[in-house]
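Take a look at this one chain, the form predicted alone, written out in structure tokens.
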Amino acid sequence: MSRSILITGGAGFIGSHLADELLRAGYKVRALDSLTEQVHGTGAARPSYLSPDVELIVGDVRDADAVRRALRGIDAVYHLAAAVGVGQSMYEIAHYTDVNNRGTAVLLEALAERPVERLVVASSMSIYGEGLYRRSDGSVQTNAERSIEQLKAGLWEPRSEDGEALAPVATPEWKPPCLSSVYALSKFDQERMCLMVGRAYEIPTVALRFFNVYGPRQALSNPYTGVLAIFAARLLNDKPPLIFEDGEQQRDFVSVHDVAHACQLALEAGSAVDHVFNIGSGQHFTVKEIAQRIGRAVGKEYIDVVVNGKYRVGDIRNCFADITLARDLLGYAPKVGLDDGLRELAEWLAEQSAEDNVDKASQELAERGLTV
């Protein structure tokens, strides 16, 4: 008999792709999703992209009754439900804490009453803050936060305590957290709560720290979603991608297909239990380069990017993934290169329309003093 899997947030971008992956592998899939307006639009109904083979329960992860109902007959749980957005989390503090922290607590209380065979929680690269850096003598620096004074002066690159230039290197899981936004704090809380309660109630638990996930089905009208979707929404409306700082900040962009596969591996690999894994591509690109490449992919390379030279509170300079541990213990190997991923994204975008809310979001941040 096939195992039954619950995905919280299962009607969303990553959750729906994960559902497809699990269905192909022969699992039964149920999704619990509130169909929040910021992601799914007003008057949201079941998304057309969600497989008809997925049982959808419309409900909030903070609703204990809905969670218990969703858990009936379930063998394993993916906890993906979360409010997502670094900038927005800095002013919708109560909302982010309520959805992410309390929502996870409600789920864990239900799982304590009815343990499952495995729990996989979606964490985030944001908990690292700045990634790992190397000094000229070869030693590493794990804390490279930039001061407000430095940022106001437009000195974007982190430096050591004695003013030495630092070189960014791939960030491994052992790097200590440096929580620079309410969103990052809430994701760290989700991760640690799940691992802690999992140990206490003998629920085998795995945490996956996603880097910058992109691909079809991303919420294009959500100005706090992934940067590639934000750039795409601008370009679809014939507006230039808006980039903070100087555009040379480096990130790891990973296809949603690779992320979905990593999630399946985390369900099945015995060696994964009680571990935290980076899930990225293992490559890195500057944000400016990514904006230019998505412009070319959608045939709008004539629209130049706008680099505003401002800093957004909660942002970091460089962070990209060391995926060695995921390779070794999960057997994870990213298969979708950036060019192929952008080509697929462009084909999907050709059929989409998007309301561009970036200017409104930028104004909101500026009015609250969250851009420098």
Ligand SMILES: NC(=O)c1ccc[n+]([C@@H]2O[C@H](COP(=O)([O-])OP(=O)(O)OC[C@H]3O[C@@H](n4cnc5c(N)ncnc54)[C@H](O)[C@@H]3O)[C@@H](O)[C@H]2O)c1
The other form holds:
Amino acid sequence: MSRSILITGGAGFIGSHLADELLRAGYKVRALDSLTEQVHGTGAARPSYLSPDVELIVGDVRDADAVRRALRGIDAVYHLAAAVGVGQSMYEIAHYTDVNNRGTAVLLEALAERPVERLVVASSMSIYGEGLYRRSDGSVQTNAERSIEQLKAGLWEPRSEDGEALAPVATPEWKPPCLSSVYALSKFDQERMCLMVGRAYEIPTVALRFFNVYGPRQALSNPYTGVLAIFAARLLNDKPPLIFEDGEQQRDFVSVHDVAHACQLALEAGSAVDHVFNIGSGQHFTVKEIAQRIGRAVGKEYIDVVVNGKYRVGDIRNCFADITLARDLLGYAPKVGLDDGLRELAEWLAEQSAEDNVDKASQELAERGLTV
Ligand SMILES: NC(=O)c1ccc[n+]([C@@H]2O[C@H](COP(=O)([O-])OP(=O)(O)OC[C@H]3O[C@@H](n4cnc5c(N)ncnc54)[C@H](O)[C@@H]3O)[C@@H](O)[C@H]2O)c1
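With the form predicted alone in hand, show me what the form predicted together with the ligand looks like.
Time for the whole complex; same chain goes first.
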């Protein structure tokens, strides 16, 4: 008999792709999702992209009864439901803590009553804060940070304690977290809580730290999520992508298909249990380059990007993934290159209209002193 899988947040961007991946592999899939307005729009109905084979339970992960109902007959759980904006988490502090931390706690209480064969939790690269850096003498620095004074002066790159330039290098899982937003704090909390309670109740648990995930179905009207979706929403409205700092910050953009596949591997690989894994592409690009490439991909290369020289509280400069551990223990090998990924995104975008809420979001942050 095929195994039944529950995905919390399964109507969202990553969850819906994961559902497709699992259905293709012969699993039964149920989603528990509250269809939040910020992601799904007002009066949200079941998203049309969600496979009809997914059983959708509309409910909140903080609602213990809904969670218990959703767990009936389930063999394994992916916990993806979360509020997902770094900037927004710095002023909707109670909401982020409630959905992400308490939501996970409610789910874990239900799982403690009724353990499953596997729990996979979505964590995030944001927990690292700055990625790993190398000093000129070859040693690594794990705790690079930037002072507000430095940022106000437009000195964007982190420096060593001696004021020496540092070179960003791929970040492995062992780099200690440096939590610089309420969102990051909540993702670390989710990850630790799942691993801890999983161990206590013998629920084999795996945590996946996703890097910058992109692809079709990412909510374009949500100004707080993926940077590629935000740039795309601007371009669709004939507005320039808005880039903070100088645009030279580096990130790891990973296709949602590779992420969905990594999730499936985490369900099946015995050696994955009790581990955390970076799930990225293993490549890195500057944010400015990404903005220009998505511009070209959607045929709007004539719109110049705007580099605003501002800084958002909680933003980091460079972080990209070392994916060696996922390669070794999960057998993870990203397959979608950036050009192919952007082409697919552009094709999907051509059929979308996007409400561009970036100016509103920038204003929210500025009013609260969260940009300088
Ligand atoms: N997209 C990325 O780049 C990225 C990077 C790192 C980590 N993650 C993590 O991956 C997971 C999925 O992210 P996504 O990009 O698909 O986001 P998304 O917003 O598209 O999906 C999240 C889903 O969770 C649902 N949800 C929110 N609050 C809920 C609640 N209280 N109860 C039930 N459902 C609720 C939303 O309606 C939405 O469908 C999240 O945990 C996120 O933190 C995403």
